[in-house]
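In structure tokens, the next block holds one chain alone, the form predicted on its own.
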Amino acid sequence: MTESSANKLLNGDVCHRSSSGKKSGKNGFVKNHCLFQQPQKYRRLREKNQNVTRNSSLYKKPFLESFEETPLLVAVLTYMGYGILTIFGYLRDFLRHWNIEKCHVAREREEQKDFVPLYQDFENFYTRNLYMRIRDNWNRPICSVPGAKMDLVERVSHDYNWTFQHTGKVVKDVINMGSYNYLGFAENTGTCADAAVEATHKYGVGVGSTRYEIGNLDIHEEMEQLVARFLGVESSMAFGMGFATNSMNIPALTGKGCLILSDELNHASLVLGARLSGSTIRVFKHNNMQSLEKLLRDAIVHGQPRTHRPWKKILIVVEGIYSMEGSIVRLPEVIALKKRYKAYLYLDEAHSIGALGPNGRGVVDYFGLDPKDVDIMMGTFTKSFGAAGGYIGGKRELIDYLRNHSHSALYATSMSPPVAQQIITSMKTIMGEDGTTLGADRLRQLSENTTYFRRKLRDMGFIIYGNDDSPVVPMMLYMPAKIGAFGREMLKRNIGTVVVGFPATPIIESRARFCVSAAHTREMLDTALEAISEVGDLLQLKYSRREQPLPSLAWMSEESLLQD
């Protein structure tokens, strides 16, 4: 969790001076993610150091993100917790080896020992001894619409989470703080649901064919034209699965002799697509423009390995909102670098489309940029639109090329007509083409809820990550024992949350991730915040010291700060 100043500078980060002219100390007490330095009465303590945006003229408003550094004691205790779990895990494996304790996990039979192992030892070790302890926090069955409130099927385990049995009871009216239902369109009543029902009566629930055979319906054409208009691009293409939109289309865009520059926190679908393409992949520090520029400069100067020929293509791959960090891409700077070094830009807006911008048109709209500056605009319908599938938008030549070369276009079954209708209706609502202000009201409500929820969590003393405008709100738990305890205690208070640990996050950066929705009322958020505060006190999760800012840092020496 901690790095030396030298390592941070090598990673592309920069030291900067405080308003008083005092240089940051080794432990980085004067750190921020602000777009430009503004006079401040107080400074936040211990925030992870990242690059300071130099091109402030590219932004129309302050760009504020925070990643508060892990307290040293918490980091040490977290390592100790995993160490204790590992020791007891090996002890339990020893007992299982001698059949003293029963093991439920899949293993090779005795006659298979001489063959290549089917199961990787460490991954199985983690599953057996760590994941199983807290497995009850995931895959909970929902028996209602996953809206602002939901109903959960109660289940119990009598063998320490290896198997579960349903009790027949239902936990009613659980406040849903985990779904990506940013605009509240995941509902079974209203105009979207009515339109989907009508489309089901007209077209049926499925097509049973690819679009290149007999699966291309007029509703698909209408949807793609609407998506292109919504994004402000020439053309667009829809796919039945968001994951496949990335993993199957990136290989169609790049290949051998091409270079992909990928953010280190990109989604698994982007990583898989890059690997399947056969292109050379180089990873830059998350949202770090110095790191990206260095890779671009080196790529142009040195070219391909061994031959030093110029790269056929250089593709920069980033996301709009990073779903585990809650951070927003520094898109104006990425576009500036892309133009300077003649690269291409692939933007994944799975979490940002519909959730950001005054018109809900994603991170491009949020920064007030021209959609034409983004070569490939990708997004999903699974979150803000309450549907399923994904899309790619861009120039007409790009979309025509993908229609003939993308595996997900040639071999995948057409999107279900009711799903397509859900997308059309929800998108028209956001655009205001339904003749109401419902879309604008939901966009405003989402922004207000996000600001309120984030501010309250900070005031309580929790360490939260991400951008102030991001509806994805990660709250740090750190210690392995607190992952399961937090999820269980929140459910006892009728709050449904998502807790995340390794391998979805670094092993000592476990967190709870809240997703704010326009469907949440202020009363729901207050109820959730009260429960979070209670559980935070119970589990001692209020690590942050931001709620007690120092009156001034100008007169304090580095030694006194270290002592404090």
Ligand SMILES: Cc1ncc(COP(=O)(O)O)c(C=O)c1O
The other form holds:
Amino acid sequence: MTESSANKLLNGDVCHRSSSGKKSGKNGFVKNHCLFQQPQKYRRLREKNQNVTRNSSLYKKPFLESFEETPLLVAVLTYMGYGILTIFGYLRDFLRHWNIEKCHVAREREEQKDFVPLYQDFENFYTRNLYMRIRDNWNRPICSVPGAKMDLVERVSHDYNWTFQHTGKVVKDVINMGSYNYLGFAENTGTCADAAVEATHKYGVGVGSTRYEIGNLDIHEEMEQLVARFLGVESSMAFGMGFATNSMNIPALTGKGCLILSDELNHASLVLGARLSGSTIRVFKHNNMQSLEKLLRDAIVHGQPRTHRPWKKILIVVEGIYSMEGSIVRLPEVIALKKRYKAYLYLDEAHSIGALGPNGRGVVDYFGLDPKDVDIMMGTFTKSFGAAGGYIGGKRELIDYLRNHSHSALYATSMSPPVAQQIITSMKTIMGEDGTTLGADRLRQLSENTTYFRRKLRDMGFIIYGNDDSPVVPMMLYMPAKIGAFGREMLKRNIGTVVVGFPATPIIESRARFCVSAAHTREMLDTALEAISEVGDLLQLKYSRREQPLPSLAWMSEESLLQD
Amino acid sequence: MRRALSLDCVNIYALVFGGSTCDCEPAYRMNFKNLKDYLAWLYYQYLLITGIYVLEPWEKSIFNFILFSAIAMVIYTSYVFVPIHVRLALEFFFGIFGGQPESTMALMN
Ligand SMILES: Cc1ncc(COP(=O)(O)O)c(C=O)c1O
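What would the structure be for the form predicted together with the ligand, given that what you showed me was the form predicted on its own?
Below is the entire complex, every chain and molecule, led by the chain shown above.
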């Protein structure tokens, strides 16, 4: 029994009941893979191997995550496309260099010519020669609340995206498939908005001091208590910005002589925080527990480099839902590893809080685990709550320590009161403390929408990444020209989408990313799906090579395999 | 009749450029009214796959010019030289196999 058979299991090909014991038992967990064997939906799955499920007994429900392999031909054509664009990039750079064409971007001044070049690295080249050409797909000004529908300011470019002019017209009622508005709390009407208005009347908008000094309002304390109750932790603390919550608190928690084990796809804020802390950083493969375990073992066996002293602390940093991959962290396994190797766990729930779990309390709730097993629960209010800021939750000592040591607590002005009020009201709605079932309805609507949207896209033959329950739905585009074409074609059909390419993704894995929201009605989703399908045909995006027989047939074929 | 034509075209397209060729679900069923539409669509696919969709018109022309002149040259050279090479090759192989006396063949049999 080797690793490869475990891979096979996940791929749904064979099920070795008898011999699955030995190797996978090395973590000391129950071993029977077949417990977790899912009714097969698809016969010929081509997954990346990173997604091996072991320790299935730790999961209470099926953990279905798929990353279909890039078709070889598509990969080759994508590289070819980049090759052609790179050649033209060099041509344009050459023309700019000899002043044959006007240069619109920053360049070295005359007197700097012989110094170290400033704008020659690949990212600059990429921005100048590839991103600029399809820049019209990004930072488009919106002139309404970015809820389920939004209004866009129409703009045109007469010089191939170097400058934009506003035409003065507004594109009305564009379906918004891109905002992180999971529960649909980005609204300008309703209880949350009313409460925020009231808070503005009472406290004003600016606070003008830090929490440590005289910026500590009662509304902040109320919010923190509520957040702690919501998360099921002893205490919590809120910050004015989600990004700063990560990048300023990790340095407060670890320092020299500590080790940070970070997922390779962690958000920039986590990466920045880890770097600022001065700790040693080691990166494990995305959501790959073997890789994490190996790093943990090595860290414990070898200790610090050269001195071989034990590490002071080992901090595992993971996210709840990965926003580019749509995958959900394998939290039960991470917690098991963390307990086994006595490490600390930092969980960033930016996308998962509110969006996952039967009660909307994030991945911990989703897997039915105990919040106390996660040492540092971080999250943001920017997504599901339709507000701004971030929080950290955990043991009382931890929070008290952070209050006195975190830079963003000491030096940053505290959160604006209407924002705090928005958080309080939306969180109470989710918890059902407002006496209605609106929150529960939104949670249900979100999970229904997610399932529906993902299933439809998959049935249409697109390659969709990520977990079946994640409201972030990345759809693969691959080729550079298709990034631009997809965004433009969708907007023509009055649907606003986010398209993502390098550097946010690996260079060949460009994608469109949809964020499903509870505010989307079935009609909106159907309109969007229809448009996506149409554009998918037009641009030939239906890459998936899965065969999709009836589920019952799949069962039969598996049974016959088992009898062999 | 029209429809059959368009589907065939699409199938050929799918064979050349990849994509799902599975018969069960033709995911790419586009309905073209006439050949012109179809050619326009094919040109669009060419733009997307080579990536020159994002280029400015003059760059597109340069690319097309280079590519098509290269193809034209390949075709022209093959037209000029292939018959000669084929003839030479045939002569060569006839020299080896065809030049043998009948009696040897009989012996071998
Ligand atoms: C995982 C993760 N952490 C932190 C942040 C930053 O949060 P904010 O936008 O509230 O600053 C984001 C934002 O996208 C995120 O995805």
